[in-house]
Every structure is written in C-alpha cells, then in structure tokens.
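Next comes just one chain, in structure tokens: the form predicted on its own.
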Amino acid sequence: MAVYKRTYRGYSGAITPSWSRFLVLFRFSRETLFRSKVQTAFFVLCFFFPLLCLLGIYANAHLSVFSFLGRRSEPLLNINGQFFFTYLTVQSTLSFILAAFIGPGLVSPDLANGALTLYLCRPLSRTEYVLGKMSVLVIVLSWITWVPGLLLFAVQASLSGWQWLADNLWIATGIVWGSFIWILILSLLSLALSAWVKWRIAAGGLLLATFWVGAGFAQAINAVLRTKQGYLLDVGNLVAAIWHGLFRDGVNMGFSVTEAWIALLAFCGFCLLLLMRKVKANEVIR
C-alpha cells in the first residue's frame, strides 16, 4: 500500500473576533442585495428627498439667491422639529417599501433549503444568526433614514451657528431614536414573516397587510367602543405617538407615549418569539 505525504495543514490565519462574527452574514448577503435592477433603482430613489431637503436648507440660509423674487425678509423654510418630522415620515415610508423587498428573502431560503444546520454547526449561535440577518436591514435602512437626517442637521447647524445647535440638539436625538424604533420594528417583523412564510411574495404582502389590517382593526374598535385606545393595536400610530413626543410638537394621539412604548415593546417581543421558534438547527415534523 502506497504511503502518501500528509499535506493537510490546519488553518493558521487570522480568526474573526467572536463579537463581530454575525457581520459575516451581512457581508455575504449584501452581494445579493441589489442584484435586482428595480431594487437598486428604488434604493437610489430613496435619496432624492434628502437631497431636496438639503437644497432647501441651503437656499433657506442664502436668501440672496432669491433676491429677484423679492423674498429676502422672511425665510423660505422653518427648519425646526416639524421639518425633520416630515423628513422622517417620508423616509420611513420609503424604508418600509424597501424592507418589503429585502426582508422576505433573508431567512426563508435558509429554511427552505435546510441551510440552518450548516450555519449553526459552526461557531455561530442562534442569536448571532438573527443579529446577522437583522444587520442587513438595519444597515441598509440606516443609510436612508437617520444617516442623511443627521447630515441635514449638521448642515443646518453649520449654517446657523453654535447657538442653534445647542438649542436644537434634541432634534438630532429625535432623528436617531425615531429611526432606530422604526428600523427595529421593520427588521423583526420582516424576519418573522420570512421565517414563517417561505414564499417571498406572500411574505412581502403580509408585511404590508400587517400595518393596513392593524389600522383598520384599530378604527373598528374605536368606532364600536367609542374610545381611542384601539390605536394601541395600530403599529403606525404607536410609532407616530413616539415621534410626536421626540419632536415635541404637542400632538395628542389619544394615548400616552409610555403606553405606546409598552405596546411596541410587546409587539417586538412577539415578533422575536415567532422568529426564534423557527431558527433552530433541526425540526421534528409529526
């Protein structure tokens, strides 16, 4: 019997730190994220409104450009909390549509093809797998929500001076926290639907239906019981109530901000529970 050399050698290169291993899933997922031209075109479209807002802020600070219109005395725009609330409302709508494209295809292919066993047999826990898949939505949606929002805030602060920055620093906090809440809800709901509904189109449709059905159900409860507590079942109204509190516009949604926080945390916990029930290395079918 011939004796061959033992040419196999163990891997001796650099090892990925354990705290950042979940980002490996994002690195490989982003390669297939924008293969669709429609998806890529829509992602680019999401930057048009921030660009329009940037032009408005610049024009507002340089009214001499509009001297031929005879409008030098009053500003074109009032750059305050309401301005950034409108910005966040528009960008959150676009991010919702983008999540409907991206989210349903993150977990369902792994479940349909039995790939979870291959993931979890490596030094990657269930929590890290969920964080890795969620990071795809969190990072992509951040690019079109709070990142341009903070850029707009920084431009306005640079044009208005340090006093405006000191007086309106709470607006930057509202942009970050408001975007984070919305992104967290979309990420958890998208992954949960992707785990339970393996057909991508159906999962995207259910993501849209979750908000529409919830809004209709809340309206029905309010009409029958003559109350506004039914809005606690409408995720869109819950987020809006928190945003109104963050941007200090004094709008009352019929329930307190504390109730909105509790309802949203319960909703996120329910989505996480549904997701973790599906994310496991093997499944017993009876």
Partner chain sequence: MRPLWWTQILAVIRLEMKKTFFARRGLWIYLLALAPVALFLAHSLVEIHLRGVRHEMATQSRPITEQDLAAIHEGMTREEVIARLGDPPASRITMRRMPTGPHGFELIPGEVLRYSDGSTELTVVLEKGAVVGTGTTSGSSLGQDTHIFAGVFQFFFIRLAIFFGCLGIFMNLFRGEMLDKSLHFYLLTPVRREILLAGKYLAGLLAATVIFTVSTALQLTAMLLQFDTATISHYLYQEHGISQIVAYLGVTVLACIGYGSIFLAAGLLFRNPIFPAVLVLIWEAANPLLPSLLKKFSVIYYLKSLCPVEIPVDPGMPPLLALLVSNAEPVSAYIAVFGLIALSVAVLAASMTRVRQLEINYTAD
The other form holds:
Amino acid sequence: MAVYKRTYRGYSGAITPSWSRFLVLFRFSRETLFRSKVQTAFFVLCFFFPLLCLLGIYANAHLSVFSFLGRRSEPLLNINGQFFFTYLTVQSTLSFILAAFIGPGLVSPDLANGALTLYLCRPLSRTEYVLGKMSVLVIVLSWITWVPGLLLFAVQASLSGWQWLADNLWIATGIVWGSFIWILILSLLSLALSAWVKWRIAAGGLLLATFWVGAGFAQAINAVLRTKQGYLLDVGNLVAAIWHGLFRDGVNMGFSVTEAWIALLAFCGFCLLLLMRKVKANEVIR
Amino acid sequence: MRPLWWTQILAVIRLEMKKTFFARRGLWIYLLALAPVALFLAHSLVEIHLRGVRHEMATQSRPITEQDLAAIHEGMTREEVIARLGDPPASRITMRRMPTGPHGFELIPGEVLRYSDGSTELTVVLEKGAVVGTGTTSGSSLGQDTHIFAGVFQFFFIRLAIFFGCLGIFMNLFRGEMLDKSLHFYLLTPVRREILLAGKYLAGLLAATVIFTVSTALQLTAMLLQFDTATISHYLYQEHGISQIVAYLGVTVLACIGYGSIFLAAGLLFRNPIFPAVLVLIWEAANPLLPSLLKKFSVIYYLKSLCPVEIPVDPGMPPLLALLVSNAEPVSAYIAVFGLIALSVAVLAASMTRVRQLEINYTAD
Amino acid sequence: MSNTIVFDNVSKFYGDVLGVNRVNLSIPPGITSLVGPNGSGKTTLMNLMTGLIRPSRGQIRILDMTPDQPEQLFRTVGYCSQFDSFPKGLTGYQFIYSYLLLFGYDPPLANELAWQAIDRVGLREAAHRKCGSYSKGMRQRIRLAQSLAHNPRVLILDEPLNGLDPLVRAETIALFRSFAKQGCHVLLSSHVLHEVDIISDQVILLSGGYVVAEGNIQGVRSEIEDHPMQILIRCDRPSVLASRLFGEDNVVEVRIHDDRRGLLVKTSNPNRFYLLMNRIALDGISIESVAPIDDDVNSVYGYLIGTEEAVR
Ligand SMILES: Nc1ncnc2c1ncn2[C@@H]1O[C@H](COP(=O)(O)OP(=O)(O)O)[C@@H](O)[C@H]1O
Ligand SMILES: [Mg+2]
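Mind sharing the form predicted in complex with the partner chain? What's above is the form predicted on its own.
So here's everything in the complex, that chain up top.
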C-alpha cells in the first residue's frame, strides 16, 4: 500500500454551503481592497456627496425654522425624481472611477499568475468564480450608490410622512434598479477587460477608453449619419436614458427606453461572452 | 557606407516593427483607426442608395416641384393633397406617442407622403388625416459633409483615436518590454541608449503614421465616394480641396509626432500609464483656458491652427464646449509646424537624458 | 591596457534593501565563479558590471571601460542574464540574428555568426521554432548562444548551468573552458560550489551582499576549513563532557558556558564533530541540544561546500 494512502486523510470538517461559496472570493479580495491608501481615500470621498444631499433634505424639511429670517417659504430643493437622478449621476461617475481602480485587479492577476486554474480545481465552478469576482464590485459599489440613496429616500420619507412615501415609492425602485443596472454593467465590463488584458493597469485604461472613445464615436456617428441612434453606442448615455425612464423626468434622449434596454442587453451579453471564453479556457475538466 | 548609428536605428526599427504593426495586443488600434472610415463609408452608401430611391420615385409618378409643395398648407385632408399632387410614389405610416399625463399617453396615427423631383425628396406629413407640415430633403451636400468631416476629425479622430492609438503604440515601446522582461537584450548590445530611443521612436512613428494617415486618406475617400466626378473636381480644384486634404494628412502626421513623443516620455517616466494619459487628456482639453504661454506646451494647440476647416460654432452649444472649438489666436502654419516639432524634440531630448539613467528592474510592477 | 575586471568599493542599494556592499575585486582572465546562496548578490554584481543597474557607490572598470559606455563595452562583453524571457514571437535564429544586426554587422556576417553560435550550443534543429516553445534547458542554451554570438572577450553568465541535463552540462562546461583557454574572461555564477569548483580558476564567495572569500579554489577551501565553528552543547554534566572532548583532534577549544549548564566548543571539522557527538550520546551523557552559534557564516560555508547536512 502506498504510504500516502495510509497517512493521507482528506478534509472532513464543515464546508461552506455551495450556494454561498462564491462569497469566499469576496472575502479574499476584501483584504487587499483597502490596502491602497489612494483607493481608500477615494472610497471615503465618495460619501461626501450623499452627505451633502442629506443636509439638503434636512434643511429643506426644516425650512420653517429659517422662515423667521425673512425668507419665502418655497421649498429650497424639490425632492423628486430629478433630485435622485442627479444624486445617482454623481455617484455613478464616482463609482465608475472606483471600478477603474478595483475592477482590473480582479481577474488579470489570476490569469497572469495561473491562479485561475487553481481556483477552478477547487469545488468552485466557472459561474461561481465569475459571481464571486463580481460580488466584490457589486458589494463595494453598492455602498456608494443605492445604499446611501435608499437612506436618503428613507430620511425624506420620514420627514414628509406616509403620503409622500406612498406617492413616491417608485423613486426608491428607481434608485435600486438604476444603481443595479449601472453596477452590473461596470462589473461585467471591467471583469471582461481584466480577463483579456493581462496587464492590470492597461485594463483600467481600457475601461476609461471604452467609455470615452465610445462616447466620442457615438457623437461622430450622430454627426455623420444625421441621426441620434449613435448614442446607442454610448453606454453612459444608454444608462442615462433608462434612468430618465425610471425617474420619470420626461427627458427624451432621442431614442426609446426599449431600444436602450436592447442595446444594453446586447452589450452585457457581449461582455459575458468575452469573460466566459477566457475563464472557460482555464477550466479543469472533471 | 552607411554610418553605424543609422544601421543600428534600422536594426531597431526592424525588431520593433513586428511589435508595433502585428502585435495582437495592438489590434484595437486598427479598430480605432478604421471605425471612422466605416462610418463615412456607411454614410456615403446610404446617400447613394437614397439618391437612387429619389430618382426612382420621380420616374414612378409625376415629378413634383417645390412650388407644388408650397400650395399645400396645414389642415388639408389626405384627399385634397392627393388631388393636387397625385398619388405618392411612396408613403410611410407613423405612430406617435403623445404623453397625456404623468402615466398615460395617447397614440396618434399619421402618415408621411413622399414625392420626388428626381433629386430632392418632398414630404407631406399628415396626422389624424390632416396635414401638419411639409418638408424637403435633398441629401447631403459636399459643403455640409466637409464641415462634418472637420468636426469628426478634430473631436474624434485627433483627440480620441490618434490620442489613444499613440498612447497604445508609444507607451508599449519601453513599458511593454519591461513587462515582457525583454528590454535588457537591447541594453546589452553596443547601441547607445539615445540611438535605441530614437530607433524605437521612429518605429512607433512609422506604425502610427502609416495606420492613421491611411485611415485619414480612406476617410476622405469614403466621404467623397457619394459625389459625382464633377462635384469632386470642383471641390478639389476650385474650393481648395487638394490643399485641405494635404493639410489633413499633414495634421495626422504631426499629431502622431507630437503625441508619440509625449507618450514615449510618459512610458519612460511613469509606471502607470493611466495617470499621464488622463493628465494629458485634461491638459489638452483645457488648452483654450490656459494662459497663452502655457498653451504653447500642448499638441492640440498647434494642430487646431493647422486644421483647414473651421468648425462653425453652434449657437446652442454650451459655452465651455464652444470655447474648445474656437481658436482664439490661430498661429500661422509655419509657426504651428515648427512649434509642434520643437515641442516634440524637446520632449524627446528630455527622454534621452532619462533613458541614460534607466535601470532594469523587472520585479517592481 | 589592463586585462582585469575591477570593482572599486562598489555598493548597491535597492532603496533600503542591500544588494551588495563594499565589493573590492580584481578579476583576471580565466574562469571565475561567483558562488553564494540565493539573494547573496551574484545577479546584482553581474548587472552592475553590464550597466543594467548602476552602483550607489564605487566604480567598476571592465578592461578599462566603464559600464555606461555600451557602444564600446558590448563589443567585448557578452552577458547571459538570469531573466528567462524573450522578445515576443521570434524564433531562436531570428532572436540571435536580429540582435546581431544591432552590432552593425552586415546581414551575411550576422547570419554566419548566428549559425555559428547556434551550433556551439547544439540547437540547429530547433533554430526555426519559436523561443517561447522551447524547454527550459533549450531556452537557457539559446540565451547562452545569443550572449556569445559576437565572440566577446568577456563572457558573463548568470547561473548558466541551471536546468541543463548532465550531457549538455558537460558540453557547456567544455565550451567555457575553450573560451578561457583563449585568454577570455568567463564569469559565471552558481549557488552550489561543487558544481563549479573543478572548472573554476578562481572562486568568489558571496553571502548577504558581501564578498566572504576570494581566490583560487584550494585557497578558499582551506580558508573555510580553517575557520573553526562554534557549537553550543546543552547537557546535564558539562564538565564530564568537556574532559571527554579535550582529547579529540578536531576540537580546538572547549569552554564551560557561564550558566554552567552547557559547553561552548570550537571545532575545525564540524562533520567529524557531529559524528563524535552521536557516539558520546550513546555513551550515557544526556545531551539536550547541539546547536552552532555563529550560524550565519558557518551555515553559508556548509551550504557552499556541499556537506551532506547542508546541501539543498
Ligand atoms: N530589483 C530589486 N529590488 C529590490 N531588491 C532587490 C532587487 N534585486 C535584488 N534585490 C535584493 O538584492 C539582494 C541580492 O539579490 P541578487 O543579486 O538577485 O541575488 P542572487 O542573484 O545571488 O540570488 C537580495 O536580497 C534581493 O532581495
Ligand atoms: Mg540571481
């Protein structure tokens, strides 16, 4: 009998349930995530604007306090769909930059160091790997988008009463949905880029370029072909169109929300395809 | 007998060529260069097709002139229109959503009747059976197209396509080889580092100019494709077309020279190319806002003066954007070319002192 | 014109990390081996010599040239570095040929030199395959060929025998010898002394960034053996053990430890001493522990000499 057979005993303790196993990857990444000081500082900075909004909402509700100063008591701010649209625009820009910092470092080092194969040797499927890596971005970006957004909404609701809440519940849905769409797109794109571009930094640059050059080319299409459909190539614009729909502020981007959805789905599908092709190449056939 | 340094530069270019032209890593640069070509080509093909359609329509029914169209006014019914203009050779059913409240909307049925006089399309727009408007479309003219070309060239091609293309090509020259751990092979040959730098720069420049001037030439060709020879020769010989084309090609080359030198230097100085890229992009974009002395240290300043067609400032344009377009103090062509080359040479000279200090340290990254 | 490679008080710091410190060397022609464990500064010395990095202090002269004159230096120097990497997408032949063109040779001459070099390392069959697809040993050899293609008078080789099978290793060593016989400098590095000691005319031992011994191989060996090793023995009856040890000829000095629960022994031959301790332990003296005191220097020597305990 081989020696190892006599002495080797496999691990038989408790294991993470398979449904939540992908979160193991999040726990791995969490440790390295905030090691960079610049990154941490930037993350903290992302809470500045929500704080400002909170002050605005608060001041708005207690305007009566200031009325003795002789000011007219018309509302300082209109807390409506447009207010939250602005909130989301600012926060999404910040989350875009944050994603450009974090995203590329997720898959590319695994590919460069051959760790992907090691991961997939474990009882961890391709999908779970992608989910796990994506959860890092989703969780971190959630913290600066819809979580404070909902908080703001809750504060406003508590200040304005049940009627306001009942009338404006769609805003809350808009915040959550709007954020999730953006986060999903950012994470898919940055994971796909990070899987194809081994050099971490170049992947970050490419993420920026995808948005900038995409926006520029969209404008070029509009100018040359005398259309507005070019914006369908501009991911930022697509998401903005969907947000306008969600927040019901009646702004028309020149194409319908349905078109925007189709274009976005196609874009996400393409990213997923890119990502899966690269991950699949490293899978160990069991 | 060729001098040694020239032989060495040629040898460096020979080695680099494979990486600058045929690297899988650089495939996206071709995409960037060919995208506008595809765009202008698509536009020309669409226009040619539409012209055919208009011509076809005019043969199918009585040709309608603009005077005929002028007789149609709002409120007329479909029957009245047809009585005057005859059956339209083509028409299109439309449906418009009109919001009625915060949630609801009303669907308004409509129809567009299309007539043609052979070159111009004349349309009558009906909604709910009554005329709401008329219009003419006569395809794009060469004058319009050259203006649009000017805009795309300045805003997309130079500022984004050539910018990022040069970023990719020139940053890779040193940084990419440090990443591949193959730079030391160069440093272990009897080549002065200055010559190595010059060779690499020329190799990058060769790739960038070939890729992007070919792209510019193809774009111009694609743009002109839809027009007949008479229009084109009129443009070329009477409306300074040739000098415009030469200017566009020249600006493309100069852009490669300028951005190339900057990104070559950035690749030597910075470990992370994003920072310099963002910095340079912002610097170039903010150029019109800078004091006039600082303006001279940017590539776009010179290129903008050399662009042959001024971009008309749209009155609806946001003031900041309008500022980007306008060139407050254009410099003469000689000064612009000389200034840009002087800027590039200065940047390259600075890189040369840097490359002499260069140490191989592959581990840190 | 001087025919030596001179290091004059050379130090190199990577930020806070010490690469090499205060190196003074004068290396004559012949085969010279730089020997030291991993991280002792062998690669640093070689990179300094070839100008890939520059010294923080001190000066280096290679046959009267300085490392920052590549245009002269690399006509006489060839360096096969430790980096196991290649320019992308080149075959073995293209790799050597393209870089030979940088020397200014005209194409036919470069072609001839390239094939000469490829034949020297016996890679003719594989010459038209991509370097990336080579095995480790082949990669090592093609890089060796590249470094000697221009027939340099000074050949610097970083761990050139790594990854070679015994047959190729013997051929490669023969190649080095033929170079040395023509009056060239062959500088090679290794982390095992007995791998190179028979072929080396002189050996330079490095440890922790310092040159710890230098000279011909006999000199270095005896220097190591002359350096007595200090060992601390913990036992219950130190005085009995001490009297027992005084008679042994490899024991240079015995001292009772200050706390009276151990012995300090200096020995000239640690191996024989350890065997002796085994016998004594059988004799009934209960020994708690036997540990060398000045571990660093001695373990380095042990490692380099290749005694049974220390190898790998
Ligand atoms: N690029 C570098 N940055 C920081 N430290 C380095 C670098 N290169 C080498 N070192 C350090 O210098 C010392 C000597 O390294 P090296 O010359 O590579 O040793 P050897 O080749 O003998 O294994 C080691 O401690 C190593 O960690
Ligand atoms: Mg080494």
